[in-house]
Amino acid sequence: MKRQITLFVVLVSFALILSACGNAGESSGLEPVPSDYAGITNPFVGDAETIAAGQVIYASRCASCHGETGMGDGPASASLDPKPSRLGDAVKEAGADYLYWRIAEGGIQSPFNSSMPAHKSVLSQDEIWQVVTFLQSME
């Protein structure tokens, strides 16, 4: 009986260790999406007209900081601290809900503490989705 208890304790310990290490090396480093945005989906995925509209918005509102190709190297980026993110990296790691959230809410709040303005008061929901769709097309 003592042997069975020992085996049980070892198996449970092993399971706990595996679950704790399950994402080792896979951490995206992205903040969790707030519940107001979590799980929302892009209604325009891959739509050519939406991508074109998003590209126009991106060029006028985002490229000055994030650069024409999203590398964080726009003309305004030199004076920013922290530097604008490389959007290609974020798009690879993030879901549409994360991208929408970050565009809508910007980065002025903690933990980002960046100069990125919130766009939810100047862009409609569809326009934010257009930018998200454009960004996703850049992959």
Second form
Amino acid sequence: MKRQITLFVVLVSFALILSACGNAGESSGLEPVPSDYAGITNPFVGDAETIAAGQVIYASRCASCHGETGMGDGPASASLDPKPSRLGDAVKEAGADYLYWRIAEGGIQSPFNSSMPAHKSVLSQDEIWQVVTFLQSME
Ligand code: HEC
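Next up, the form predicted together with heme C in place of the form predicted on its own?
After this comes the whole thing, all chains and molecules, with the earlier chain placed first.
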């Protein structure tokens, strides 16, 4: 009986360690959101009007690289290194603050060093949130 309990404790500890590693692995794909952006929340509620406004911005400013459906296969993508991301992956894994940050600041800074343009000077805060709302509606 004592052996069984010991075995049980060992197995449970093992499972806990494994799940902790799993969580660490999940977040390792994405860079941490800097404190200026961490935790900011979307003022829009995902209504049809906001999504439509975001879609118009996406079509004119994002689709050339990220592709019409966010697969990273826009006409300009072929010549880019690194390639534009498949946005569905980021939308699934990241919070709205991450998406806002990446759209606002682009990929000019390390560790991205990419051609992803910063949009904070060309789009208003509301416009960036509209795009975020559109991206989240694409799932
Ligand atoms: C000139 C091409 C280009 C344009 C235009 C562009 N992007 Fe990007 N984008 C990239 C590239 C390349 C990456 C991958 C490298 C990186 O993360 O910086 C990227 C990364 C991203 C990421 C991070 C994805 C992740 O998995 O971490 C998001 C979110 C994003 N773009 C959204 C947008 C949105 C929204 C627009 C339009 C407002 C846009 N991009 C316009 C090239 C572009």
